[in-house]
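Coming up is one lone chain in structure tokens, specifically the form predicted on its own.
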Amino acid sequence: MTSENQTALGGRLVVVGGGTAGAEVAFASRSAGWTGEIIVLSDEAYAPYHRPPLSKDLLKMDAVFADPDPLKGAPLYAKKNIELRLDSRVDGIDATARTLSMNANHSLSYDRLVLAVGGRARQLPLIAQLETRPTNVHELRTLDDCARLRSCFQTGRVLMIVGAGYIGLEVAAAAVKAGQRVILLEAAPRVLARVTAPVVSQFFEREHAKRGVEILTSTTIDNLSFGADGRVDRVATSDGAEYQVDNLVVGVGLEPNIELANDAGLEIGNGIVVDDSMRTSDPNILALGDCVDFHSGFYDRRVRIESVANAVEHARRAAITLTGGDPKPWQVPWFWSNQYEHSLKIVGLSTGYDETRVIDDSAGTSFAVEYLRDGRLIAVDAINHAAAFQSGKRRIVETIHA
């Protein structure tokens, strides 16, 4: 450990962000030997909580909508001497003075700073240009988003969802089960086109269609009409159709929150650029999670990954950096999605594949797709097939590092 690190260990570590990455890096740093203050700043009113259940569980009307499931209980913050400040919005970073400006009129100094600021839902241009956002246009990033959207679910209402990625499909599954007419718009020729092979897209299109979800691929919104109350009431689509809607959900991806880092002069790429130690271009500032552009030692290229597993790995790697340890090898990334009774588990990144293999397709509802590049396994999609997921995880590591 360098003398610089020994000095910093007793200083003030400030973490900006109350998601998985923010909570994990605080606790991991304490466990790894950070002895000074640790302060976590979150702009939400809730302690860091598990977010995957928002679309996979809490949106379902037969689920009990309760307080958020915290990542760490309040007694653990006290036991580990980690200060959690809620409703704390950071407005700017003075990297030279090592201070943050907060809630418009407060400042906070730091010795080391971690940006775990995540991202926000990408907006449709037709919505972004409006002076006032219609109250029936929704996104799903936070517990409050989930509560607002769920309160709109009533039998017979019409919900249009823009974007057939994981969030859009999970919302569709919950909404159609709640008795709504669900119209799903996707600009690409198939659902999940950006992340899966056609056979996986076809499976989920069939499953949603069986439940009554109307899927319109290669279709976008041409125009919106508004009622006297400012709410969207009609949607004209690129295929020439027009739909009366009660609510609109936008699920077209995530924009990394780079503004604080950019204003502070940090290097920006497809997110906040960090090195293998999660350090930004300012060695006193680290960044991690959904918001960072990093070099994956596993795939030997720069990536930005939005997943809980990635956030946890980044947090533990950053904690090691902060306390002077040696980083562990990169792990293969993995993700999951639940729709109806089906479980989709994905391991690896399939980008750039040149061959697929479908395995164990005898029943049609339990199968896996292997993605290969130059004959080497790089990713696996496992639908209701836990064994293929586990096997794929092991074999990807073996083949890529062979």
Contents of the next structure:
Amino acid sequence: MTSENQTALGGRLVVVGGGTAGAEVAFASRSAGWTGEIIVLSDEAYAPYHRPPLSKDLLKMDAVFADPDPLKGAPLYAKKNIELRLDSRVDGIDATARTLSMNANHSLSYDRLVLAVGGRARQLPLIAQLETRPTNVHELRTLDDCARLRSCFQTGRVLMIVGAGYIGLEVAAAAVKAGQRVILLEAAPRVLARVTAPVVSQFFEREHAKRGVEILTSTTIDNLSFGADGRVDRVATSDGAEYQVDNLVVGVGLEPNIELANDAGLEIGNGIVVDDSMRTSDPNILALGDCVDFHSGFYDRRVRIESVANAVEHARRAAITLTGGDPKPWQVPWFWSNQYEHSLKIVGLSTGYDETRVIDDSAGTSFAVEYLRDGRLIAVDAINHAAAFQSGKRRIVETIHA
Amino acid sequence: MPTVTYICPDGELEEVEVPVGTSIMKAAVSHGIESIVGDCGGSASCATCHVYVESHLEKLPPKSSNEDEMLGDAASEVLPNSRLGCQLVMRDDLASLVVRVAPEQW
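For comparison with the form predicted on its own, provide the form predicted together with its partner chain.
Next comes the full complex, and the chain you just saw is listed first.
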């Protein structure tokens, strides 16, 4: 361990962001030997919680809105001497003075800073240009977003979802179960077009259609009309149709929160640029999770990955960087989604594949798609088929390192 | 309230009260038993809550094929009494359950 590290271990570690990456890096750093102060700043009102249920189980519940599912039990923060400051919005970083400003007037110094700032939902230009955001237009990033959307669910209401990625599909599954009429709009010719092969898209299109979700692919919004209360009441689509809607969900991707890092002079690419140790261009500042642009050793290109697995892996790697020691080898990225009774597990990044193989398609409800590039396995989508996911994980490591 | 005893990889015993209906993964994470990780939050997607069940094995619900397959690539050796803690939900007849936490979870 270097003497610089020894000094730092007793210093003040400040984490900006109360998502999975932020909570995990705080606890992992304590476990790895950081003895000084650890302060986690979150701009939300709740202790860090699991986000995947927001678009799945939490939307489905019939009961009154429950407490969030905490990532770490409340007594653990005291036990591990981690200070959690909620409702704390960081406005700026002075990297030279090693201070940040918070809630417009507070200043906080740090020895090491970790940016776990995640991202925000991408806006539709038609909505972004409005002076006031209509109250029936929703996105799904936080517990508050989830609570607002759920409170609008009533049998017979019309919910239009823009974007048929994972969030859009998961919301569609929950909403149609809750008795909504669900219209799902997708600009691409099929659902999950960016991330999956046609056979997987077809499977999910069929499952959603079976339950009554109306899927409109190659379709975008042409125009919105508003009621006297400013709410969207009609949507004209590019296929010439017009829909009366009660609520609109926009699930068209995530924009990484790079502004703080950019203003602090850190290098920015497709996110905050970090090295293999999760250090930004300022050695005292690390960044991790959904907001960072890093080099994937598996795929030998720079990537930005939005997933829980990626967030916890970055956090554990950053904790090792902060305290000294050797990190574990990189994992192959992995993801999961649940819709209805179906479990989709994905391992690897399929971008750039030139061949697919469908395996075990006996019943059509439990199968996997293997993605290859130059004859090498780069990703697997496993539908109700955990064994294919697990063996895929192993084989991707072997083939890419071969 | 029923209890679960976790035998941690360092040999320490932790006895935790687990409400009926709560998974033993969730109870462990809430109580700071760090040797159980539970990255995916309980959807049987990550296999980071691997335990060896040391009592009541015959009373447990059978493994789903998903759980079985996820265990197939757990970081520690898989034994006949291996289970994912997120899939073991406390019931009255499981009181005083004893589990040994797998030494490596990820």
